[in-house]
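In the block that follows, a single chain appears as structure tokens, in the form predicted alone.
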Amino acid sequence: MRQQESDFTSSVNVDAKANSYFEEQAGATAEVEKKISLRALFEGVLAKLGPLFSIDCAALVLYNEEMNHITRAYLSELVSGKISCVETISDPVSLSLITKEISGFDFPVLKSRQDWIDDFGENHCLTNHPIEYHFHCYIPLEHNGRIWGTFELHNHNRELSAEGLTFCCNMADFLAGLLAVMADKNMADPAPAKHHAAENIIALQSASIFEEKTRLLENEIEALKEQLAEFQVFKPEEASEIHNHTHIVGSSPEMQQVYKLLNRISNSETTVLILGETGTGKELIAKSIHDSSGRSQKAMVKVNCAAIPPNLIESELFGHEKGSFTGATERRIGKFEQAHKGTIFLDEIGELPLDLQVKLLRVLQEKEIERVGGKTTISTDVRIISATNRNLLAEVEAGRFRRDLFYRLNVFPVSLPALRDRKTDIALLATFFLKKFAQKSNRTLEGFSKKAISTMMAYSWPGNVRELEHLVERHVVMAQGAIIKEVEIPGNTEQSLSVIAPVKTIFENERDHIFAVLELCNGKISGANGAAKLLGVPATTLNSKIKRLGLAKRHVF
């Protein structure tokens, strides 16, 4: 039995001039009774009810009061685009098998149409009617402990949502609750015109407290939908893919476009130039080029440019022989010459000095290399793929980087989009690394709830696919339920807001200078070693402006 009581009949108490008024209206033609009646009334309620919770169907379903007889019912359904409602049984008709069952249910159940079939043999159908469904709800109409009717939901495809049910069981109440007002006003004046106009009297005076209910109810749907984010799991949708590169995840429209870009160089030797902000995963691409290129038997040297001292970053490149420089005890091969025959990833390209960049501009050229203290030339066969997240032209422009070696390295360049311009990948970003932290520190996690992934959603990520990396694995260790339920963003709580200091005016700014200049002069305004002088302002000046800011000797000392 519901927990919840109706508080329908403490909300159909109006005046007499109300009364007045209605039962002017209900007389006033036959045309209004048409329009103004409980079938009118159910009709609205499937309005409310389908757009919210996708419902395909409706049905009110009225008992006499031995609940033996359906008195009469009502059908309420989407047709060609609008809702309609039609009267189904007008005539008290006996209760068959199925709906002698569904009318001694005291409790809202949930029947599909394998569960008929197997009680009875045969699914529910409705009564006039020729369209089958496959998933039903039965909620029985009680007030004041009769049952009135039952009000019931049918659907082709789905079962009825948890806060559908609840909706509807509120719904329920209201429809019983009418329906006990609507009987008594019969049994005080059982006359039939005055039968009619009881009921539309009833129909009106429901019209708008019907409306104030729906609205409060679909506010605490939504409100109990903002709950129940908390607790249910976040499933991403598996998007169909074009690509081959499987540990690349991620399926917006932008990442499809370098998905097409990798596919067209799987095969090709072509130089490649990789663009993109820190934590955009630039490694991660040059490796899937690699994988799929006729190299990928070889190995992939990876290079840091800003890692490696200027000093030393030759070496590293080309290698060095035997006493070239102090410290080098013995022949040292360099990273080209390890990645023969396949590939070199150079790793933030545009912090190369400018010396080093000639040389590796002859290495493109002349597909040769000198070590370091060498007299001989050594030819290598390398593919060089290259990442920076500068803005190599404007680095050229400002004479940092070689305009002939970025025109050697920007042969192919591919550019990847920054994690707040591919917000649709985030979550199947999310889960992949929770995934794969769950399973490292061998723990069981389900996912993220829905307000956890609208909280990821609306953070801008300057750190990119890095940061949310690094974000996940902290709350996978911190997480103390099987579903993370929230997440705490550093530098973007409210907590964190709380702790910066506050903005100083500018009188507040020009009186700590002062006052700290004063400090650091033991006091002394004027003289070779006085606050003015350091100031930059004549000694008056400064003594205006210290009376000004409220400013004496005793802040000093």
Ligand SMILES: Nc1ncnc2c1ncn2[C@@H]1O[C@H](COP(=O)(O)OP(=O)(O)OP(=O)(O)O)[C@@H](O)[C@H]1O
The other form holds:
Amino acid sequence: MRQQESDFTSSVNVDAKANSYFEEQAGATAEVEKKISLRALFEGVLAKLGPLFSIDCAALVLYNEEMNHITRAYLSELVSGKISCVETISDPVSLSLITKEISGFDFPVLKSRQDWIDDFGENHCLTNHPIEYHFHCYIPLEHNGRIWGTFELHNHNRELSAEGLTFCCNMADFLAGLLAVMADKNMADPAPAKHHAAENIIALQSASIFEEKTRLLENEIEALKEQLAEFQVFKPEEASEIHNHTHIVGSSPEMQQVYKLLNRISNSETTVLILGETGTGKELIAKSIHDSSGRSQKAMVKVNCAAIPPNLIESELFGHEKGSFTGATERRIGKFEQAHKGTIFLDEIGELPLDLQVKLLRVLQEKEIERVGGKTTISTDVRIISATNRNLLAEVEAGRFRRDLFYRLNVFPVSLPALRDRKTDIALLATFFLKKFAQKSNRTLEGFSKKAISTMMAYSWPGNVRELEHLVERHVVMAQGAIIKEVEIPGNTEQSLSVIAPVKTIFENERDHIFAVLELCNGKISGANGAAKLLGVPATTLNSKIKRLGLAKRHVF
Ligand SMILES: Nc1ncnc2c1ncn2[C@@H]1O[C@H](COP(=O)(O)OP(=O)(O)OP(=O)(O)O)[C@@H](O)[C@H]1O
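Now that the form predicted alone has been shown, please provide the structure of the form predicted in complex with this ligand.
Then the entire complex follows, led off by the chain already shown.
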């Protein structure tokens, strides 16, 4: 593979000559050279593409018309954080075995270092180039049926992504068109001989068309960047409202409302009732209320009223004396006593049996408890935060919950919005959980694609934040690359529907339509029975679309 590198760079050893031939031969000023040389243009290409797709090195290799010589080559790579672009070949050199192979590619080809070793052996892969790349991509620069050269991308650690490939195919199209124009205008012969340098310089200096093309290239890059947006990692905006509840994620107006309420009761002793569907974060909010109170140095003791068998709830809450009932072999301190000077969080309060509701009411009124089987009353100083996913007032109306207890608990109600009602928080939460689980499992993940975020936003989340948290955890475990590109929501009927009737992007629609027509025409592009005629476009346009859409010929046949 080193030879392969030597092919695009075969001449990195010719680097000494790298002061471009313009400078050497015609003594052109650096300014003119910068404005008009392919080298300067190409340097700009890597500056734009590199950060977008993590490309380490790009090369532009140009051939003569007979395709038996490399006439010029430019190598642009990132060295110590800086892009250096050199003209590595300025005199025609004949094609080696590997460049011959590469020049024969008439569609984009991805190769690894190992592929080249397998095909040509280790010996062909030797180069004196100090940098060794492991992943390569070769895109032919084809315009009007002529292959002008190859646009190459080389990476150390990863293959060029599908998005990067599509983007670079567009770039190759543009470069090929540019080379054709330059040749046509005799601006800068892609296969120049040194003795033509002076004339070329004059032609180039007067050729504003070149500058125009450079400007177009910039525009093209900008347009392609927009197209790329759909593949980029979604970067959610940080919460706009400053709040002290650091573990609570969400900046939607609905959550801002919640923060306002929380701020009002921070440092207070108020009894709070938190209402919200399952998984909306009731416990998290309760903890936050406790943490922002004067009781934060003491414990917040949680009781899940739905999880304890009814016959044990009393003992769980208030404790029991030894021997007070069968199995009470030891004296036990109840949750109220444990929470003394702190907070008790009564989760699922709507599930509390009626007889215990009476006892709880007494505790609230008298601030005293009695252990089961005990003879004395024990004073407690406990703040009460309770939570329910039931409509407690409806429970009161139905006679299942005591009205007096309801009023005692509902001193300061805080209602938490369902996740489906604050969709703008989904991206924030998903990214928060992604970071949390990636860190936990020692993985480096950048985030979700916009597509993945859209899928999550289209779902109704009956299990709310908890469901989202579990989904993200699963996807972090299964993630293959640095970005979670797609998410699958099990049993999601909305998603199943979208599988049946997916909404295609314009890009996908165009690609699929062209693909279908090409199949119909057995891959024939031009001529009477060709796809171009059926599609009503010139064959050259179709050819460039095929490349741009990443429809390599091998896909068609
Ligand atoms: N706004 C939020 N920011 C960050 N994490 C959240 C948020 N809301 C909920 N979570 C997380 O979601 C999970 C479920 O939250 P929590 O247990 O507080 O919900 P809940 O409403 O009490 O659920 P249940 O009604 O089932 O008891 C927890 O891991 C919690 O940390």
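Just so we're on the same page, rigid core means the largest C-alpha set that superposes within 1.5 Å between forms. Note that this is a predicted model, so its numbers are computed, not measured. Positions refer to the first chain, counted from 1.
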Answer yes if the CA of V372 moves 2 Å or more between the two forms after aligning the rigid core, and no otherwise.
no
Does R403 show a Cα shift reaching 2 Å between the two forms after rigid-core superposition?
no
